[in-house]
Amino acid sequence: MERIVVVGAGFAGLWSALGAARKLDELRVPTDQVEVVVINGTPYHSVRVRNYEQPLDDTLVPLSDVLDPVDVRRIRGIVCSIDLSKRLVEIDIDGQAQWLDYDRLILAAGSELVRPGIPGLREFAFDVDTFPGAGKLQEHLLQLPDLPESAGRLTVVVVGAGLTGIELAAELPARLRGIVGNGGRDPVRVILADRSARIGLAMGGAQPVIEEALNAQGIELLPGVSLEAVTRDGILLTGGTRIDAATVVWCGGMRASSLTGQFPVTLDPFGRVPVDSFLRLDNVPGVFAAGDCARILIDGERPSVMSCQHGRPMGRYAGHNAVCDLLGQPMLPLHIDWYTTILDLGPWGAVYTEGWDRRLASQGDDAKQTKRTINCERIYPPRTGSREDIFKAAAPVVQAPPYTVRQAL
């Protein structure tokens, strides 16, 4: 038996798994001459996009779900080395270490939130970069109103203002005011703070309407700062101001897995591999990359982005290409000619830009429902249990930009 093998069941992984599975019930070929192997750490994939909100229940997408209906085999481990000369994969399941050969694999490993050497970050920083961290800030912020008066006891300090932190600064008035209740005689706090001279600047022409989303739901902007340290109780700026708060949200940025570091390929600096259209390493015989520890020219001349919207199709074709690759079919060059961002700005609405540069084409509620169709509905694998719509979604084609209603702005 040959064996294709999938690192990483995000929303590159899976689509991968899912990609290389339909190809092959396309050329008909048996589950027992080629089988997909799907390795994560945990039986889920997470629609890792929504931990910035709450409830987070429907974030979490059984695998067993989506893979076994199209015979794909799953695996509940960590990948812990890669021996390319072999072929094979270290996997550590339950503390014991296992080795895997395959013929074509596919990594797709992911990002994790950058965490630097900053004094205090570590113990007593929350995030969202995964669901359990999610849960976790959650839980902490239901304790707030039990806690004993402080200066800082309903004050949260969001440091980093990247479309992550934006999201969830935007999410968390109206989320502490319905902890804390008392009809606002406790008044919340929640400041988001950011090196970059002005809050959103890299949203173009949506950067003045975020500007606007936040002050209207009484978020302190804090722009060109920089975080000295994190303590118990608040944490220091650089040039020794000091912010009282019980709860520091560190959303400071993301970086490819580690796992691209065992490749013989020279990484970007967001430590990612370079692929070609194919989503092939150079140089590196067998291997596929997708989603955000890859590097792809999206459009023949853009890096492509650390999101779900270049992560999904990325794994679509990456699965769909190593299938052919093993075979001897053609492969398929991935190529999308358009970009949008939809930053949600919480109660007060979205904003929907276009193009690399981010024109503004919609904001408001207009924006917003846009933005729940993508969060609830578009990015996620069919739930039906039905074999023929999972293939359907796996087909190897480029979907048109989401829909929204476009406003004379």
Ligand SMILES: Cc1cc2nc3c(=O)[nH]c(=O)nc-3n(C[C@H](O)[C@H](O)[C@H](O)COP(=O)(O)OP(=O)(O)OC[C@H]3O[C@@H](n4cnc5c(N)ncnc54)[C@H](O)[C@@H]3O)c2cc1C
Second form
Amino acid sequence: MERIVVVGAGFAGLWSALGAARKLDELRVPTDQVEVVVINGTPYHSVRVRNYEQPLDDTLVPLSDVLDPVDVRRIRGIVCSIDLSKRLVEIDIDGQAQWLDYDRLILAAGSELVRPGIPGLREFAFDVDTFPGAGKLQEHLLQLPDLPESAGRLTVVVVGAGLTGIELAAELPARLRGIVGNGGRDPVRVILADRSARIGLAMGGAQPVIEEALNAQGIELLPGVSLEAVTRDGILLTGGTRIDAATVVWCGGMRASSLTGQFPVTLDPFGRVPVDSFLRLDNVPGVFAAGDCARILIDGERPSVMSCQHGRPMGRYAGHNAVCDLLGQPMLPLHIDWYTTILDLGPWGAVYTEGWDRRLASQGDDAKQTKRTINCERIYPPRTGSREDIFKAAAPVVQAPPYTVRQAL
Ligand SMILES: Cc1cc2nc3c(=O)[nH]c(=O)nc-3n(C[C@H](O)[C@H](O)[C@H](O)COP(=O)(O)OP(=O)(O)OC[C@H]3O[C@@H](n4cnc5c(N)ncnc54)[C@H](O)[C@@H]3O)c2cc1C
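To complete the pair, please output the form predicted in complex with this ligand; the form predicted alone was given just before.
Below is the entire complex, every chain and molecule, led by the chain shown above.
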């Protein structure tokens, strides 16, 4: 029996496993000849991109619903180390170390929120990086009305105005008002702070739209500031400014899983391993990588972005290619010649840009409809339990951009 082991069941890992199972089925390889095994810390696939929303009930897809119909084996555990010479992964399963050998390995362990050593950040700041993190924030917000009166009781500061910080800040005024109720007598305050000179600067042609949408929702923009410390009741900025806030949310960017450090390759500034167009690591035989922990030149020139937009196709191709590599079949290069960004702006709508220079393509309700289609349909695996549906979705093809698809419907 030969074995393809996938580490992680996020967007990249889930689709790697399904891509591999699909190709094995196409080649009519029996499961007692080659098996696909997924190792993941939790028993579900988290639709992580929705963690700025509430409620999140529908964002956890049980892995059994998607993997069992296509005969992919699941192991719930954490991969702690990889022995490249013996082709073994060490898995922590409920505190017990176990080793599993592989013939092909697909690293898809994703990324984590970067938490620099800013005093108080780990103790007092919330985040929406994971499902449990987002749940903890919501629990805290729900008990704000019961806290004793204080200057910052209904103030939330979101620190970091990348895409996640903007999406979260745009959701918060309406969410907080819903929690506080009281006919608006207790005004809520949402502040979005960032080091950059203007909020949303990286969003190219969409930047003025973002500013307009945030202003329209009463969000206070605080560009050009740096976080010095977080306390139980607020933040301190460089230069001495203090802001009273019972809630601080850190959205300071992502870094690849530390498992990437196990490979003898030069990591990029995000901690990612470089892969070739077939998703293979250079000079590490038998190892592929996909998603946030890998860097591919996605159109032959530009590095992939840590995103589910790139993670899903990287996974489908990595799974397909791992099977082809194992069985001596020709592999397929991944090449995506389009790039879009769709940013949720809360009840105001959304903004949709096209191209690497982020040209404004659509905004408001129109873009919001596209965002809903992406978040609630496009990025989900089929949940019908049908082998045929799952294999169809796992084919190594590059989807059309979402806006084009919606217009064609
Ligand atoms: C709030 C938020 C909003 C976002 N919005 C967007 C968006 O609009 N569009 C977009 O394209 N992207 C967005 N992203 C980014 C996107 O979520 C990530 O790029 C994507 O999740 C990466 O997929 P992945 O499979 O590589 O990693 P992950 O989703 O991080 O999955 C990794 C999986 O591996 C598991 N794992 C990790 N380490 C181990 C280990 N050692 N052993 C076993 N299992 C392990 C984890 O538990 C997890 O299940 C957003 C992210 C956040 C947090």
